[in-house]
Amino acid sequence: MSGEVSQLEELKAAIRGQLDSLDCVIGWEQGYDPLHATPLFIRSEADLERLTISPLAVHNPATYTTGFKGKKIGLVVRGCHSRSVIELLNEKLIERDEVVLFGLCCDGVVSQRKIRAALPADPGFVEAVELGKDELHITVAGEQATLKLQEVLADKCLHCAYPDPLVADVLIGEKHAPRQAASPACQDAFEALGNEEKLAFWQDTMSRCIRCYACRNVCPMCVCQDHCIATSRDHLWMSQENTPVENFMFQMIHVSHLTGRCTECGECERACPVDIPLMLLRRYMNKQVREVFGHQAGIALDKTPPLLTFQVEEARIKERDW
C-alpha cells in the first residue's frame, strides 16, 4: 500500500501544477460507503484532496470529456481509458489540446459482482474496507471476510494488453511488461455455444433486463443520446416496450453502433444493475472486425474506425476473387 499512497501524492502534485490552467480534472473519490468509488470532479485544491486512485477506482472517467466540449480538462487514466480517449480523438469527439492526462500504470481494478458473489452474504452497507498488497479486507455487520484481490479483478483486468496509457502527459507509477491479450474463458464457452442454445441464453437473459439505458449513458463511445433511436418516439425501428425481444433489439442495435469502436472498458457490464454480460457481444464483435479488417479501437492515433469509412475495396477483403 505504500507504492499506491506515493503514487497518490505524485499524482496530486501533477495536478496541483495544472490545475489553475484547467476547468476541470476527472478521477475518483469514496463513493457511499468505503467499498465503492464515484466519479471526482476537482475544480480547487480542496477537491483534489479528496482523489483516490486504489482497485475500488473502477469508473472510466473518459465518459464525461464530450460534456466539456470547449474547455479544457484533465482526465485521470488507467490504460483502457486512455484507448476510450484515443477513440474519441481519432472519432473528432474531443481535441487533443483541450484534454490533458494524467497517466496510472494499473494492475487492476475490482468487479463489485464478484465481490457480492464472494461475499458470505449480501453485503448491505459496508463498515470498513482495508486494501492489502494482495487481498481486500471487508468489514460487514461487524463481521471481517478476507478476500484475494487477484480472485475479484474485473474479467477485463485479467486479460487485459494494455495496463498502461497509451497516450498521456504525465505518466504516474512503473511500466509493465508487454502482454498478449487473451479472450476470457466466458467468452470462449459463450461462442462454443450452437445457434439455438445462444438464442436461448440471449432470451432468458433479456427478460431480466429492464431497460435503464445505464449501459448506453456509461459508454464513452455512445455520445448521440439526445437523439437515441431507443428513446425515440418514432417507432420505426423498435418500440419502448420492455419485452425480451425488444430489449434484444435495443442491444443489437447499440453493439452495432460500437462495432471497431468499443474500447473493452466493460463500463456497461459494471453499471448494468441485472448483471446482464454485455461484454460477450462487444468482444465477439471486435473479434470480427480485428479479423475481417485488422482493426482494434483505441490503440493508436490517427486510426478511423472501419465502418466510419468507405473504400471501393477494402484491402483484407478480395471482393474481386470469388
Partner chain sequence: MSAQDEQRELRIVGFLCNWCSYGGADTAGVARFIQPTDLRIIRVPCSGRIDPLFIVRALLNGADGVLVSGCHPRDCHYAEGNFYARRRLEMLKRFLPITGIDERRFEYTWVSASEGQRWQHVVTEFTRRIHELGPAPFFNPVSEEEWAKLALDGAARGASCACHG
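Superpose the two forms; the largest set of C-alphas matching within 1.5 Å is the rigid core. Positions refer to the first chain, counted from 1. On a predicted model such as this, the values are computed, not experimentally measured, just so you know. Compared with the form predicted in complex with its partner chain:
With a cut-off of 2 Å and the rigid core superposed, Glu313 has a Cα displacement that reaches or exceeds the cut-off between the two forms.
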Contents of the next structure:
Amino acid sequence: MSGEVSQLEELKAAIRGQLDSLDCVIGWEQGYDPLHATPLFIRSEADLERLTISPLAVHNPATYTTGFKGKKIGLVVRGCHSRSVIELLNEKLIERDEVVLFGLCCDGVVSQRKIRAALPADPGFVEAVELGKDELHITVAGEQATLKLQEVLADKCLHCAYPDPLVADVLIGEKHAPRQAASPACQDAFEALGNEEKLAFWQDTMSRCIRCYACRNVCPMCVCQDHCIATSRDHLWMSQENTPVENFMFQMIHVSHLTGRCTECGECERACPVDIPLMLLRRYMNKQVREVFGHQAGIALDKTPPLLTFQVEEARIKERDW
Amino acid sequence: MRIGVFICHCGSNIAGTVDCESVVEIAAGFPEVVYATDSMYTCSEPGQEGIITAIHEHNLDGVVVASCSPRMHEPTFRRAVERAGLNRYMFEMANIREHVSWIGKDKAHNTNKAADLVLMAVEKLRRNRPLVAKSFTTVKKVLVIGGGVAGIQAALDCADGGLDVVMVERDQSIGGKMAKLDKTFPTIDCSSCVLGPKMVDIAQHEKISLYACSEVESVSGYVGNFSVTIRRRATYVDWTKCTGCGVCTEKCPSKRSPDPFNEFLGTTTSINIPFPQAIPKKAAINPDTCMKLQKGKCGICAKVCPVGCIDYEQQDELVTVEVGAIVVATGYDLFDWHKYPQYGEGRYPDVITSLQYERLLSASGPTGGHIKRPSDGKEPKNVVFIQCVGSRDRSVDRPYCSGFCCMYTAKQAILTKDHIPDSQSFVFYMDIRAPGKGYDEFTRRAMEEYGAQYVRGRVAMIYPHGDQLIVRGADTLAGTQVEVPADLVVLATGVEASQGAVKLGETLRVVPDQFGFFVESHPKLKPVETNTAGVYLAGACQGPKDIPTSVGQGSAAAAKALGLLSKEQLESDPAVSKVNVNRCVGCQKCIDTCPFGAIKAVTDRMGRLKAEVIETVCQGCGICTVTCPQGAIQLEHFTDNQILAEVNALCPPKMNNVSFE
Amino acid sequence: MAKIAYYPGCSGQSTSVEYDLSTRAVCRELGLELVDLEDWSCCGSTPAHTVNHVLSAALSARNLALTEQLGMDLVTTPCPSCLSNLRTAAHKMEDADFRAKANALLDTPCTKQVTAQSVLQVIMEQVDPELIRAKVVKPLTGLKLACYYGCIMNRPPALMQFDNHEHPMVMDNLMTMLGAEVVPYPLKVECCGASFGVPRVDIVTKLAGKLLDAGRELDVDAFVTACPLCQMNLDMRQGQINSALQEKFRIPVFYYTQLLGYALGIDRKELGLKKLCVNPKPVFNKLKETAQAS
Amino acid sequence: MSAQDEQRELRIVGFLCNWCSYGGADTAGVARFIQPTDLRIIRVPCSGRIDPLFIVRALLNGADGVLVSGCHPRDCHYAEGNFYARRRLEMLKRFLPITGIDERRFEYTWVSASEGQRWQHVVTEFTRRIHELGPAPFFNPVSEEEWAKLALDGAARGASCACHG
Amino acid sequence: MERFITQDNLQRFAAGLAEKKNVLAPVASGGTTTFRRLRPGMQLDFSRMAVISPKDATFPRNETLLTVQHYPEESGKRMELQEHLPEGEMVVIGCRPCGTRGKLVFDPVYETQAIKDPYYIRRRDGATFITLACARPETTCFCHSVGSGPADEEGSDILLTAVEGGFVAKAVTEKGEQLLGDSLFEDAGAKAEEAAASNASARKLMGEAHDFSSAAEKLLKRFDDMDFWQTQSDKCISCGACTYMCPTCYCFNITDDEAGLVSRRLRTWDNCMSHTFTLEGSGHNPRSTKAHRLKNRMGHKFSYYPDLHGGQIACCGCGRCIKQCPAGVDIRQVVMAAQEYPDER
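Having seen the form predicted on its own, can you show the form predicted in complex with its partner chain?
Every component of the complex follows; first up is the chain already shown.
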C-alpha cells in the first residue's frame, strides 16, 4: 500500500513541522494486538514514529478536544472526525485557533464487529495482520484468513458522504468525488418493523446494557463532561438501577441531547462493549432533523444547531388537525 | 419536611363531585404529610386562619391546598402561609375544582384524580425550597422613544411628575404624523395650533433632554436600570450653535432635495429646517443631495452661516444614558399602496395618499394650502376618496382595520368643499367606522352638509381618460357598477407598523405581532405594559390609534413609569433561573436561547467561562433549563427535580424485582 | 428542439382556427415542437364548472392524464379559457381526496402533477429573446398597437402565476421586441363581454365598444390579443358594435401569433390572416410604407 | 374492549403552560365543559420549560399517553418559549417511532386561555385516542415469563439483529 | 474425581439445573456473548469468553436492600421497612478460571472481623461455579501474570476441560462432587489424560508472564507524579467499561429511589473511573481528573489492595478491560510503565 505509506510520511512531516508549537497531536498507533489501533498522543519525535493511519485506526480524536481547552493541540482527522470538530466549533466548545487539523482523505475504516463475524476464530486469538490494497490478511488461532476490506468497512464508511475533511489546515491524500449519503439497509429494515417488534428489540437489547457510559464518554458531542444528568447525584432523571427501562432512558437522554448535533461518527456504537446498535437511534434522529430543519450537524461552519434557534413560521412543521 | 394538606369543599363546587373526606384520608398517608384536613371554604377568612393555626400547631413547614386554580388563589394562600411565618414558596396548590370537580361526572374517578393531584403537589412541595426576592434601586429617568403626539404626552407627563426624561426622535423634528396634518377631526381645529405648544414645552422643559435625528442603538439592563445607547446621526450642523435663523436654507443652491415632511410632493433645499414650527428648530444637511458632501464643491451654507455652525466633517455620535423605564411611542407608517395594481401602481400622478392630501390642504404645505393636483397643478373639481387601501384586506396581508381613516376621509371631504366650493367629493367605502365621541355626527355632516357622495363598494380599477381618471367600482347598495370621472384620487392609505419596529422590538425584547405592532401584556388589563418589565407602550406602535387615544395612552404609559419609579426599591421575582456553577461547562447555549438577555457569561477565578443569571431581568420561562443538557441552570420553583417528582408521582416507575442476570 | 404537449382546444378547431394555425407556425419557427394530445377532450369551458366541479375537473384531468401518458409534465394551450380549466384541474388534483374522486371518473387516472402553461408563457420563458430578435425579418416598425389581454389570462393570479394580473406586460414586451410601438393601453384586462355575445349581445357591444374606444383615443393601428373570445368580440362583432353604438370603428384585431409570425417572415397563408373580419390590409400597407421609407 | 375496560382510567399526563393552556383548562372548567377524567395536569410556566425528556420519562414510566399544550405560536407570554418548544416537541414526536413507543401516545398542541371549548375537544379526543390504543406496554418485562420470551426471541434473532444482518 | 459429559448432555444438565436454581451462563445475544440467566430454550455459548464477567452471581449489578411503604398516620405505622435478603441458590456454568477466581477478591472486603455484608455472604454461600478451562489464551489474557493460569481451579466447584466430544469435569469441592453424581456424567476414562494434556498445552501457549512483582512499591512511588498519570490516562475516556466488566471490581453505590408512596434503597455497581465516584458533598473532588482516577484504579489493584490483603493482586488477568476498552487502554502496559519508569528524573 505504497500510497498510504507516502501519505503517512507526508503526514508525519506535516506534524513534525508543527509539533513544537502544539501541546500534542492526537493520532493513532497499534494497540494491544496487530488488529487493533489505539489513540496516540504525539509529543515527541519518538511518538511520531509510531503513528499509523491504516483503516484499523478508527477512534475519533475530536472526543479528546474539550479536555485540552486552553491548550493548542493537533488532531489527525478523517472526514467524519472533521464534522465533529466543526460542530464543536459551531457550539463554541472549542476555539478554531486552538486546534490544528491534519486532514486525511479517508477511504473508510474497519468495523471490528464485522471482522469478528468474518474470522474463523475469535479475534482474541489474532497473531498477525497484513494490510493489502483491498484486503486484510489475518492469522488467527493458527489459521490464515483473507477479508475483503470493503466487506468489513464500518457502516458509516460504506455510505459516507463526507470522506474528506470539511475543515483542515493540512490536507493529505486525494479528494474524493462527491458522494451521496445513504442509510444502511439494516436501518431501513429496522425502521420498517412494527412498534411491537421494535419495542421488543430494545427491551432485549437494553437488557444487555451495563450502563458503562462508554457510548456517552466516547461521543465527541457529549460535552457535559462529568456532569451528565444521568449520573448526577441530585437529579431525579434516572434511577441507578440497571434495568432495560433505565438503560433505555439513558439512550433517550443521549439522543435527545444530540438532536441536530450528532455527526454520525459512529463512536457510540463502536465503543459499546455489548454491541448495542445505537446508531439505529442516531441515524433516525438525524433523518428527522434533516427532514424538518434541512440541517446536518458539522458540515458547515457557523451553523446553529436547530434546537438552539427557531423560525416564527416553521416551513416543515405542520400543525396537526384535531 | 412536615407537610399539611388542606382539602377545600368550595361549598358544593368541589364536594359535590369529589369525596373530600376520602381525599383527606388518602393524603394523610402521603410521604411527609403530618396533617390533613378539609374545610368548607379554604380561601375564606376562617379557612385561611385554619391554615395558619395548623402551621403553628403542627409545626408545618410546607402546605398543600387542594381547591381551585392556582391562577385564582395562589397569591391568596401564599400570603396566608407567609403570615404564619413560612416562605411563600413552601406552598403548592392542587386544582381540584376547574380541573376535577367541574369537568368530571364520575365521583369515584374524580376522587381518585383529586388524590393524585394532591400527591403531585406533595411530591413537588417536598422538593421546594424557600425563595427570597431581591431588592434593588432604580434610576429615576425615563426614555421616551418617538416624538409623535403620544411620546410628547408621555414625556411631558413624566417630566411634570418629577422624572428626568430623555426623548429620542428619528426625524429632524418631533411632532410625528400629527405635525403634517392640516386640521383634525371632528373639530376641524388646526393641528399645528394644538400640537405646537406641546412641542415647544418639550424643548423648554428643564427635565427633558431631546435627541432628534437619533435612534436607539442598543438596550441592556433591566427594569429600573436600563442602559441605553443612542446613535445621534450626523447633521453636519453643530446644533449647540445653530439658532435656526434659516439663512443657510435660503442660500442653499441645491433645491432638489426630497422633502419627506411634505410627503415628497415637492422638493426642498439640501440644508433645511423641515417646517416653520419644527422642534428643535435646527438646520440639517441631507448628505445625499448636498453638493459639498457629494462632490466637495459649494460650501455656501458655511459661508453664510452667521454663527459658523456648519461642520462638513461631523460624524455619527453614540451617547449612553441610564434610565429606569422606557416608553415606546414609535408610531406607524403608511401602507405601501403600490401593492395594489388596480390603483395604477404609481403610473398616474394624480393618485395620491391621504397624507399627501393633508400637505396639499395645509397652508404650510408645498402649494401654500391651495389644492393643486400634482400632474398639472390644476384645481380638481371631482375628488374621489378610496377607503380601506391596505386595511381590512387579507389579500395584502392587512386584515385589520386602521381605525381612523373613515374619520380623516370625512374630514378631507369637508375640507375639499371648504377649499373648492364647486367641487364634488366621492367616497368609496366598505363600512363607516365612527365610534368616537362626535365621530358619527361628523361623518354625517360630510355627507349631508358638505354633499360628499358616499358609495359603498370597492374600487376595481382606475384608468386614465383624457386628463381625467376614471374610477370604476361597485356600488353594492345600488347593485351596480359605477364609473366616476375624477380629477384627483385620494387613497385612504392604511396604517402599518413602523418599519424599524421589529428591530427595535428585538433590542427592547418587546415582541411585535405578526404585523409588527408591539404586543401589550394583556389586551384588556395591561394595555400599555409589555412582557418586559419597565417597558411601556404608547400610541400607534401598539396598533392603529387616533390622536385622542394616542394622547391618552401616552399619559397612561407615563403613569405606569411614574408609579414604577416612585418606589425607592423594586423587588424581583425569585422564581428565576439559577446556575449551578459546578455543573456549568460554559457552553453559553442558555445565553443564546434566552429571549430576555437575562444570562451573561462570566469568568470564574479559575478562568473558566460560566453562565450567570441576572435575576432582575430573568422572567422565569425556563427555556434555558431545557437548553442546558447537564441541567446546570435550573428554573427555581420549576426545577427538573420538581417536575420529575410530579411525573414520578403520577407514573411511579415499575419497581423491578425480577432479576435478569 | 424542445418537445411540448399541445392542447389546441375546441375554438382552435373552429372560430379561431387562425390562432391555432399561426401558433403552430410560430412555434415551429422558434424551435418549439408541439406534440398534439391524441383524442383530447373539451375542457368544459364555462358551463362545466358552473354545474359540477368534479366532472369539470375530470374533463381537464383527462387531458392532463394524456400528457402524462406522453411522458411529459408540461402541456401548453393557446386559449386562456382552456388554460384556466387545465390549471384549475391540476390545482384541485393536488388534494388527494379530490384526485381520487376525479380519477374515479377516468379510464386512465392522472397520477403525476402535470403543469399547464399558455403558449405565450412558453414562448416568453423558454425561447431566448435574442433568438426572437435575431429572427425578425419584417419588423413591425411604425405600427402603433394596443395589447389587450382580457380578463382571465392572468387571473386569478394565485392560480395562473404568470405576469402581473392587473397590469400585464408580456405581450407589450413581445411586440416592442418586434419593433412596434405599444401604447399604454389602460383597459388591458377589462372584460370584453365574453360568451355573453350569444345571449346578450348588448352587453358585449357596450363592453367591447369601450375597449375599441379607448384604443381609438390612443390612435392605435390595431389590437393584439391572445384569447379567441376576446378576438372574436372585438373583431367579428366590430360591425355589431358600430351599429349599436353609432360608431365607425375599423380597427384590425390580431392574434399576437399572427403579428409575431409576420415579423418572423412566415408565409401569410400559414397565419390565417384571411380569417380576420376587419380587414388588416391598412396595417400591412403602413408597414410596407415604413419599410420602404427607411 | 369490554364496558368495564372502557370505564377503567388510563394514565394520561398533561404538561401545560401556565399562561395559555392551563388557563384554557381553567376556562373549560369554569364553563363546566365535561371531560374524561384520565388526564392529570402538570403546570409549568411555559411550554419552553418542557423538556422532551419529561415526556419520555413519563412514557417509560408507563404513562399511557402524554399531552402537551402551550400558547399558540406568537402568543407566548415569554415571546419565544413555544417556538423552541415546537421544535423540541416535533423532534420527539418524530423520533418516537424508532423506539417502538407508539407516537400517537404523545401529542402536542396549542390552546389559549380563552379556548375552553377547544381544550375540552383536545382532552376528549386525546383521551379517546389513548383508550383506543389501550394500556401502554411496560418497557421492563414484569414477569419471569416475559423475560424468558424476550430472551428467547432475542436469541432467535441471534447475531443477525435488524442492523447487523 | 473426574467425569466426562458430552456437549449435548452438558446443555441438558444446565437446563435441568435451571429448573431448580438460578443458572447463570454465557449465552449468545445480538452478536455478542454475555452471562444471562439461563431460561428454558436458551443455549449455552462456549465459543468465546463472555464479554461481561460472572460477578453478578455474588455481586449483582442491582440489589434492592430494602423498600419503604408509606401509610396514613391513623393506621399507626407511618412507614414500613422491608429488608430484601437474597434467597435461593445460583449456579454459574461456563465461566473461565479468571472470572471465577476474581470473586475471591471480594471476601477480604465483605466479610471481615468487623464488617459482614449479609447480602454478599448469602449470595456467595449460595453460589456454585462450574468453570471451563481455557484451551488457548487470547492476546489480552494475562492470568499467569497475576498468579493464576488457564486451568486454575481456585474458586471453582467443578472445572470443565474441553476434550473431543465433550468435557472432562473435575470436582474441586464437595459441592462439585455432588453435582457430578448426576446421571448425565459418564466415566472419564482416557479423556482425563486428554484434558490434562490440553491444560498443560494451554499454559505453555501463554508464554512468558509479566513480572508485576515491583508494582506495589513502584505505584506508590509514582503516586505524586501526576505528569506520569496524565500521560498514561491521555486516551482514557473515563467511562465505566473496564470496571463494570471486571470480575474483581467490587465498589458499589447506594441510592434511594423514591416514587410516590413507595421508595427503596438500592445497591448498584459503582465505577471509580467516574467523576462522581469521589465527589464530596461540598463539591470538592479529590480525584477530579481522569489521571487521578486511573492512578487510583491501578494503585488499588496492584498496590493498596495487595498491601492490605497479603500481597494478593486485585486483578484476575482476564483482559476484559483491555479488550473492551473503547480507547484501548492496556492495564498491563500502564503497570509495566509505572514499574519501568525511572525513579529519579
